[in-house]
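Below, in structure tokens: the form predicted alone, a single chain.
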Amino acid sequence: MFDYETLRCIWWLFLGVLLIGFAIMGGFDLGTAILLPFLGKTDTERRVIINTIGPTWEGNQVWFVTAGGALFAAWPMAYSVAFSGFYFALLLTLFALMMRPLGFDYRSKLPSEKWRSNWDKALFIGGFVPALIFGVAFGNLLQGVPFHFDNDMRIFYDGSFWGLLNPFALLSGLLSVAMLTLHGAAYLQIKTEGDIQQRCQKTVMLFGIITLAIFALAGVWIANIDGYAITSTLLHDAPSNPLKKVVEKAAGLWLSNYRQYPLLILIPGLGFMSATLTILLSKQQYLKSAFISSSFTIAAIILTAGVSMFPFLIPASQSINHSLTVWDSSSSHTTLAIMFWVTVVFLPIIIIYTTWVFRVLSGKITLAHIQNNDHTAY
């Protein structure tokens, strides 16, 4: 039905949709966990906050698992480089994510204040660390990853874990934390009331401003760091071989797509507009609209990185001609075609199921709910 070039573009879009889906659906879980120790002043208030995400956080992880599976199926070389180069960072993320089920399951097993406080800290770590590392990963992709292929197409990573923690990557990590915290606060103000809701509204304003400031700073920074561009002819429907191209590396090249297609500037513009709108809608008590607006903020920020890098998936910072792109690192045409139909069938099911769950669990979590359902509340 589709030629090889078209399928490669479709799968680039699918990967973007899955990453954005996880950032939106799993993002408010992470943001809520980050805010837990700060917005919950008492044990009961913290239990209210936990119960807003307790029934849904596991289902939201489907987006993360699916995105990883899509990367493996559609872009196996990119998957290999990412899981080799970012191995310890991903392992740290995994350990942090493991804090979440333990915290949800064991926090209320004992009435001890110290016991519950320690699990609250574990839930905070389970939210903050993944949010930070996901942003750090994007920051390193924009700068290039130190890897190369040998003559047998074996991948060698030449960097270190500490090398990932460079200034621009850390700024990207802070942007990720800020936008997910904004998203978590926007979600919490829908699901809570009273003092917690008022604190959430102040948090939306604070992290909305922080997100805008960091996004603007990152934009100025990205205009001055080295970007990548393909300078040789590269067939878009040829078999995958990342060694058959010539790549240029120079400052400002990540803005090339915006110069070639000026309408793309609407994407980062949407990020600024949506973050501002989230603050205004929250202040005016349009809480569900504020949550939708914060979702657009996340989508626009991720899309900004994606369209800036296109067609690069993982640039190589040292052996720059070994960079992985949409056109030369995908699976075969047959694999992409089969997985396309699998995605067409199952992605709508995930969306319908998620919509149904949130419609069923659309009510607010109140202090009375916690007190009257003490045996079922977290």
Given for the second form:
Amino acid sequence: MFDYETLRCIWWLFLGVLLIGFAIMGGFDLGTAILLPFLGKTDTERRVIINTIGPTWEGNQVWFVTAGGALFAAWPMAYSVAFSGFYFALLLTLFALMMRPLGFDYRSKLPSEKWRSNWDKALFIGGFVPALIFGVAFGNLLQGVPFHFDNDMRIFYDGSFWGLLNPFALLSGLLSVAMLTLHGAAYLQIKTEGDIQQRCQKTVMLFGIITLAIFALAGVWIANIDGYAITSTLLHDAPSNPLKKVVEKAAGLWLSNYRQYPLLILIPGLGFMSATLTILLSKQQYLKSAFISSSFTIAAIILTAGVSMFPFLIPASQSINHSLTVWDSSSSHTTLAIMFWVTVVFLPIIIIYTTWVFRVLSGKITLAHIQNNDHTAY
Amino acid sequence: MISEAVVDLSRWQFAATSLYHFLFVPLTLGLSFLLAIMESTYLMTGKEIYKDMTQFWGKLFGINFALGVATGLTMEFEFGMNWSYFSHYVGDVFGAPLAIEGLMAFFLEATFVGLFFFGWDKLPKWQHLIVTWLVAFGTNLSALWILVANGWMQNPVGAEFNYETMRMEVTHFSDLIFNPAAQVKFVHTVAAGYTTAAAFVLGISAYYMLKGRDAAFARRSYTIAAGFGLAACLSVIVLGDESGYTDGEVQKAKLAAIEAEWHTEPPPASFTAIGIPDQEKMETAYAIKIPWVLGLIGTRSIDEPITGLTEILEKNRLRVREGMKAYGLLQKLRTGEKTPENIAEFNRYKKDLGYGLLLKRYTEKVTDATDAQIESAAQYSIPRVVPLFWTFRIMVGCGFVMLGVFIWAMFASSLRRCRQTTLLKWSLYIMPLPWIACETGWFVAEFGRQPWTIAEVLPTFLSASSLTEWDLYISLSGFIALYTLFLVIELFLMLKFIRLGPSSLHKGRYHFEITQEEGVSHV
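Would you generate the structure of this protein in the form predicted together with the partner chain, following the form predicted alone above?
Next comes the full complex, this chain leading.
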């Protein structure tokens, strides 16, 4: 049906869709959890915040699980390199994410204040740490990752955990935290009322500005860090073997896609525009539009990183010719085709029933609601 | 070459985290169905007590489910984190069922589970019932896909090695789905899950009856669990997955090891009920044999032989030698000597490439292996008998004890005579057995696959990531610390809510809420 080259492009897009899907759906959960200790002053208020996402966070997190599965299925080399290379970063993410199912389900099952405040901390960690590390990971991808293959295609990681925490990566981490906090606040102000809602509005303002500032700073910075480009010929439909090309590394190369296709500048442009719009709409009390706008902000920021790097998935910072690109690190033609059809059939179904569930659970969570459902609410 | 210590630690970590994960999965699989059955009964009879049952057992379901979700994520991460060569080598095949699991099953289960807990007042009764069934359906569907992936590790069908990409690639995806090893495993595993949940509900209901509290609630729960458990337990045993052990060479070796079948005997083979196997001498001391039984359960026939370990070893010696040739040819192809003769020769030998890779344990070059090294590699391809022999018997023993109790419980409940202290005590005391059976069952299936991660394709010692020993020490201690803490918290909450019983629903009609017992029997 589709040739190999097209399928590779489609799968680059699908991975983007799943990652953006997670950042939007799981993103407001993470953002809300980050805001939990700051916006909830009393136990009941904190329960309001938790219950805005309590019934739906689980489904939202599956976007992440599925993005991981899709990375494994469609880009197995990228999955292997990223997961083994970022070993401790992922271990931390994993430990932090584990706090979430337990935090939500266990927190309000006992009345003890200490029990509850400990789970609140756990929920905060479960929101903040993954948000930070996902950003740091992107920051490292943009700079290249120190790995190489041997002749049997065994992967060796030549860096350390501390090497991941370089200035540019930390800035990306902060950008990720800022935009997800913005998004969480934009969600929370739809689902709450009164004091909490007012605090959310201030938060949207604050984190909208921070997001804009960091995104601009990262944009300037990226022009000066080393980008990568393929300089040899590389067949787009050959069997995946990342050892057969020549790559160059130089400052400014990440801007070459924009030079070649100037219209692409609209993507980061959309990021700036929708972040600004989020602030304005929230101020004018168009809460749902503000949330949609913050979703666009997230999509645009992630897409900006993806488009700048295309066709690179994971550039190799030392053995630069071993970099993983869309053209030489995918699954086989057969697997990409099968997974294409599975995705095309199931993704719309998922979106339909997710929409239904959100519609059933729509409406504000109020202090009275928590008091009346003391034993069943989270 | 990565050090043996790193491989061993990676294996320990994977085994520990998956065994831990598998403490929660079977209960989720089975309890989701029990909840759906209870809620269906609620709709059919209109009796509030069945709603209370759904909600109370649902509370316990939630406590268990949270840990299942938390520890399930580990599994997806670990393939890449700890087994990156495995992930590269078979990601083209193995990744697909995992991704499909996400799209088809996880989304379904996770999206609706929130509505199960919070949708009671927001949905008409019948819609809520559908939600509950969808959760049950989703959890079981995820078991299907993970076992398609696992079945392929046991019996890798529908895929071929590609020398250009240095990995296995899908040729026939339908073979993966209809892999007999996967099908049998799926049925066996979900039935084990149903048994676990039934034993859980049976035991706790028995506890309430022994304490003389919440009589109507406990008796109804007990009856449902007894019926469901009997059907499930029979399925586990009758559809026991030994029948799946004849598909694939490594499966055959596993079966022979489980049964300490040192030599092929004339069919139908007899079953060694008990004995003391000795791997060195390749014989079993003090063996008590039951004629015919092994042949019947293993092959479902009286004329097919069960291959013995000696015969498997003999065959593997040859295959290691063929694998050496395959490896040599692969090196030629990788360095660019892609002559048609080399390609044709390689295709002839490539099914034994995995056996050639076993030699990497003894010599880096493989093609220069000595006779002694070939012998070691062949010996290494045979699973260790003693641990498999015993864990298998523990699993089966647990299964039969549970079957006995379920039969008894079923008869007693149908005669409305389940309130006899001996039966109730038995029902309570067998509660740990399904977990023991599930864990030993996992061990038999996965330890029996050794020395391979992918049977006959990729040895375990090559699959691990190039990490250092310290990396593993740190992560392993992190897991042990966190998982222990989680288990303590989970058990604490679980026991607390079991003790509270249905009074935790605050409906005002259960023990701790009313002074008079039996006040509920009219509900």
